[in-house]
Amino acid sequence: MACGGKGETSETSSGEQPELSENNPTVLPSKPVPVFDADSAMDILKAQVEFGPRVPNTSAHKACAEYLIRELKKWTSGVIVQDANVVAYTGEGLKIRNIMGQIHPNRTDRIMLFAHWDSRPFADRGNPGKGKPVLGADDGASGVAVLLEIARAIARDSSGGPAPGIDIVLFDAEDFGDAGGAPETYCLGSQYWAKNRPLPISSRYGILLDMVGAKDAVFYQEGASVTFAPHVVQKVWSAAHKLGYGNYFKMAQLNGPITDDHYFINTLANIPSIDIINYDPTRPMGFPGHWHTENDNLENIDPATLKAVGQTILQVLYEEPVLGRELEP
């Protein structure tokens, strides 16, 4: 996760805010809604934990890629991998692989799910550890768990999923940041993705989840997914709150934008993107405590959390209807 918002809330008339404007949306019929489960989203965390810290040009981060990739390979019909080669903001050369799997990649009519799988290369935060790098089981493990575990539990359902196609992308480093520097030292992944789109896609919208495991986390309706995507807010945060998440999900807008992977895929790739993520203005730091810390491990990570923000993307992703298009295999 890369750098922080205002620290403030405000209000917000979410039920208020426009719906998509596509004509002629086809309306399905409802199917069942599978069951996520996070038994199996933790052994996924875990195992990406298991490499120690995912830092571009080491061995963990290599081992964890080919992991990525048969994984995706298993629950998605296609897998594309970006491999470049970025300059991060110390000078270093970055090896990196944006990782892509497609569900129904036929279909016109997507939504493009995603998250970073990378980890922070050294702790700017935390005494001891200062420095260290960090294992990243929240900012960054988390996410792609979540991602992971909706791509298996589509792959599974005999009703053939939902209605539009999915891009699920898991974005290379998104923490090899300066803290307290430029935005644009962060989000190298998905800089270089918007910039040089391995496929000609247009998705309707996009998600993001950045720190979605830890217990007790909250969050709120962040600044430029507001801004950039209010219909894509509202649907989220509808869905969970019919499913009973509006403790985790609160009605409320943060007023300072936080500088993540949505920013960069709404500003340089025009898709209307959100970002859920763990963030609480009444905190000193508005992060959790583990936050860009040697502390940011397994203790940390709680089922119910990684449960309540997988069940809610696989609703919003079931009652979206196609829109003006036929359904295509």
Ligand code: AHN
Second form
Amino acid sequence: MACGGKGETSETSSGEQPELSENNPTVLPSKPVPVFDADSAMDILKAQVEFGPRVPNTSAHKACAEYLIRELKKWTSGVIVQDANVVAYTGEGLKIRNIMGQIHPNRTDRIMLFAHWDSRPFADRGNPGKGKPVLGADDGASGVAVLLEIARAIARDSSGGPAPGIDIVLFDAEDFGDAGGAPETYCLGSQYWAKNRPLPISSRYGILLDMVGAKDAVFYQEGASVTFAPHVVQKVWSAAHKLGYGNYFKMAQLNGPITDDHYFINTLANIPSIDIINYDPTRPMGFPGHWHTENDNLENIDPATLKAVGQTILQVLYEEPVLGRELEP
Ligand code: AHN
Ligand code: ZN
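Having seen the form predicted alone, can you show the form predicted in complex with the named molecule?
Time for the whole complex; same chain goes first.
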């Protein structure tokens, strides 16, 4: 029989709702993306640098943690601090603090944004700076500044912000590692966090910001990011290009992974994560010239770079569809 009987169609008509998923999201009218305020981000960057190097076990480190907790409390709905003791490769015991602020903590679909807030205890190069603590205007403070400014922009947005819940996690002791030594000597805060999760939250994906403040910064598609979270690389780089930031976000992949917090978040916490990091394979060291030197100071920071990264991340967050059945408060 060529034709079906009356009432038969090829479509299901049971009235069942299809399962919502990333391929089948609830489509809501998109909200305007807030403007990322680079001047405000600069103020947050400077406030960190003014404490001095944020090296674990120092008073500057302690005071900066209090500042970050205070700021995150203003712009998020809940702050969770994970205090821990870890042992550095030098044998020194470090008192560390991983600091997390949650936006819409009850939503099940979540995205994690992270950066490290400590700065390196000893410069690797430079005369006379070698061996001295690094100020970390770029290497540390820049990523934190962009994340706090994103939190502030969302808090001020009367539309309620992006659909997913957001977890902003500031990791400690990323940079207390052995130059030329084992990768595991770095990223002590994120490794501890991944092995001792303070909350049973799951994240759909993660984005790490590391060294996102320098003049002439360039962000290639980093190796571990492409391996573990190619769809997130694609999403972020295409948002950046759409906004006109293609001069920062290069459409080319780096060979091999960079050891950074996202590596451990991928491998130990199983959250597909990318790293936006200033590394150019055509430079002598890949990293910028001020990297791990006494010159990692405000002179090398350009608010235009903070803007390119912050506006791109806001765009990505606001483009995310609703994946849950409804928006929890
Ligand atoms: C290493 O130097 C092994 N990795 C670079 C990760 C890093 C250091 N990011 C900031 N500081
Ligand atoms: Zn570093």
